[in-house]
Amino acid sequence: MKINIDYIARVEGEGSVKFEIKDGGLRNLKLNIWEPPRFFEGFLVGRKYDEVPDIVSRICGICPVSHMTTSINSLENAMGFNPSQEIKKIRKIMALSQIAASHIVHLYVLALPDYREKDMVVGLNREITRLVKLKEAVNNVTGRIGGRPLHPVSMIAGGFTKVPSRDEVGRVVKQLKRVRADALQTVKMIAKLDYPDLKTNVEFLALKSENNYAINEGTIITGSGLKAGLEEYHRYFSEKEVPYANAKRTVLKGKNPVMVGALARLHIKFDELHPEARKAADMIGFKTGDVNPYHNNIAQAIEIVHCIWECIELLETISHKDTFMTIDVKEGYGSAITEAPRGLLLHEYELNRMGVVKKANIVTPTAYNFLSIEESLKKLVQENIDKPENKLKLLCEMLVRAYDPCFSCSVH
């Protein structure tokens, strides 16, 4: 029997899952990311450094801040520029607001219908109200600082062209404080869902820093204890192509498939979570070391609490000093890796002496998760091979959605 899920709904981008069941066994399971490639790495060549952040933000309409931030960090590294602590702080606020916004939409609009047996969000009136309140609050953070919540205009290499006034920041903080209870309700709601049981053999991967929940900088850490700086990246990681997908697969050499994203982050750096997020995790009995990928939804809900609380605290300490610095343009190579909503995001650039891009490389979270999703699907099908075809298809779609992939980013 051949089973084709020709189009996986409620994910960002276009992909399918195909496999065959023969003589009681699984054969030839493939995650086909068939969205057409967009060649961003190619057409960045020849563009000046200050054009790059705006261009790469168009890779994704959900995580433009992550692509902008990672590209800016990489370009600044290439030119030997070190931003002020105030610039770093505001960039982290932007990143946290976008992670929360992405998680909110994924949980309420993409994942929740699987467990409520509703068509999208129809009939989920209470959840819709909470969704709108949360999304407006975190979008307001991104929009006030970035000029607009989608594809910000004020965040550039060297800092910010404009920073909101203290009164504007105060209004943003008040709105965030009003939705803290909604964030906790989200954790409770997501934790109560009836998740399929699945144990996978993955290598969790995340950034880690001392004394803070690493987002825009840190050391690459694996669940088995490997530590790697940016300068060692290509020693440990490689990209591979498969004939049935337009996305590359990024693998950790000699290791199990890697998993990045909220569940991996909580496993690697749970102790660095905001205390209120740790309380939320304790409230629902969440434990680190959980290797059920469906529980990535729970991890995302916990991160929403973290992002809102940390945004409030960081916003309250903005000094409005040293928010823009002049860059001395020069040739060089630079790379940066950050935590996008879905996991690790790498940008690399080589610039000539005029600051024009000679070479570009971008590795997205879904490229890291590609093999892990595929291997998790294989295990899921093998453990549920006797279930009816419709039920098996649904379990597979739910698993893919739990990873929250962005197929559009993966074929950049």
Contents of the next structure:
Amino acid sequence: MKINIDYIARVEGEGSVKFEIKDGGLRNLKLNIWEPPRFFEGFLVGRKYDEVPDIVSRICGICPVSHMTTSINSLENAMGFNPSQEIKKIRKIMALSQIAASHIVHLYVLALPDYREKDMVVGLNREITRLVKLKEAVNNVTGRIGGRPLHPVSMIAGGFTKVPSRDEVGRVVKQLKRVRADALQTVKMIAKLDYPDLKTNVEFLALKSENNYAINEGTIITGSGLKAGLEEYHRYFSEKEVPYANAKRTVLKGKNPVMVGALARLHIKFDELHPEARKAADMIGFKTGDVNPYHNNIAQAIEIVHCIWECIELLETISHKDTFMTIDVKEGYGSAITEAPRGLLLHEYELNRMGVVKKANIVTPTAYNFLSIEESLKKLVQENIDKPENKLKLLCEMLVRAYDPCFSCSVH
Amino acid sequence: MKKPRLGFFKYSCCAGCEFQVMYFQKHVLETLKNFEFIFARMLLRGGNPHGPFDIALVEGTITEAWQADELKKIREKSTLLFAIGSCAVDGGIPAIKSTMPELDVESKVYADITTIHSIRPHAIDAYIKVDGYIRGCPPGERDLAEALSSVLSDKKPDFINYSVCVECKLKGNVCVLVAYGMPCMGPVTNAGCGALCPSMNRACYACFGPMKQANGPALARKFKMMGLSKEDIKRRFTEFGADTLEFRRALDILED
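Let's see the other form, the form predicted in complex with the partner chain, since the form predicted on its own is already up.
Full assembly next; the chain just shown is listed first.
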């Protein structure tokens, strides 16, 4: 019997899952990412450093801030520029607010309907009301600083073209404080959903740094204890083309398939979470080392709490000093890796002496997760092979959605 | 009243437009309540891609042949069809590819291009007739609300059709082009963003695409007088709108 999920709905971008069941066994399972390529790494060559962040932000409609920040860090590295602490702080606020926004939408609009036996969120009125309230509060942070929440404009190499006034920041903080209860409510709701059982052999991967929950910089740490600095990246990771997908597949050489994203982050750096988020995790009995990918949803809910609380604290200490610095354009190579909402994101560039891109490389979270999504799907199908086709299809879709893949990003 | 049937289709893009429609803050409840969602991949499991639709929203650039085929079918099944977002409206960012030899671009990304089936990137109106353009990247909320409410009230939508300069004047902004010498694309760019970049102390980079009948060559000449290099001017006019006549014409003056 051939099973074909033509397109996976309620994810970003386009992909399908195909497999065969023959003599009671599973064969040929493929995650076919047919999202058409746009060739960012190709046409970035010849573009100047100051337009790169605006261009790469269009890779993704949900995590534009991550692509902008990662490209900016990487370009600044290439030109030997060190941003001020204040610039780094505001970039972190932007990242946190966007991670929260992305998780909120994923949980409520993309994931939740499955667990309530619906095809879409319409009809879940109480949840929609909470979604809108939360989304508006976190989008306001991104929007107030960036000019707009989607494809913001104030973030450029060198810092920020404008920073909101004290009054404006005050209003944003006030609104964030008002949705704290909604964030905790979200954790409770998401924890109560009935998740399918699945244990996988994935290698968790996340950024870690001392004394804070690493987002925009840090060392790559794996669940089995491997440590990799940015300069050793290509020694440990390789990216391969896949004949049946437009996305490339990134693997950690000699290790199990890797998983990046909220669940991986909680596993690697639970202790660095904001105390309120740890409290929320305790409240629902979340334990690190949980290897059920469906529980990525729960991890995301806990991270929403972290993001909102940390955003409030950072916003309250924002100043207007040193938020923009001039860059000396020069030749060089630079790379940067950050935590996008869905996991690790790498950008690397080579610039000529005019600041024009000679070479560009981008590795997105879904490229890291590609192999482990396939492996988890195989395990899931094998364990549920007797289930009726419709049920099996739904389980597969729910699993893919739990990873919160972004196929648009993965192909770019 | 029967709810209008809505179909949402995505081609080569970031999916940000669908994101914007489903979640744009102030109107999300009205949108979800007043339309019957027939097909919208990011929102709805299942759904019927064959229509018919009272309103179809199409985002993304056309970069593969099957997309053009499907698009023509959607057009036949839709009473109203709007292009949404810069990619669908005028090619947007993916059209940068058309400024270079395409084989070069493709082989910079893939070692094996035998499985790649890209065609030259174009806006959707290169293939079908479009009833209106919801411009912007991300699409402007005012035009989006205008499109959706015009369907509900059965009237012809009235989209913004003037340049970013008008919005700057309305906001009382100091002109960043004249006063600070920034290479601002505002004079030739369609409004709808609320003059966002100039309000944030930077030059407009034309993410809403060219205003119809904009005088691209005049602005390119101004940039040249300001001392911008040929390459820099070319980049300003091809970031958004590499596939548009208005911006391509501006590049002609660089030839002499």
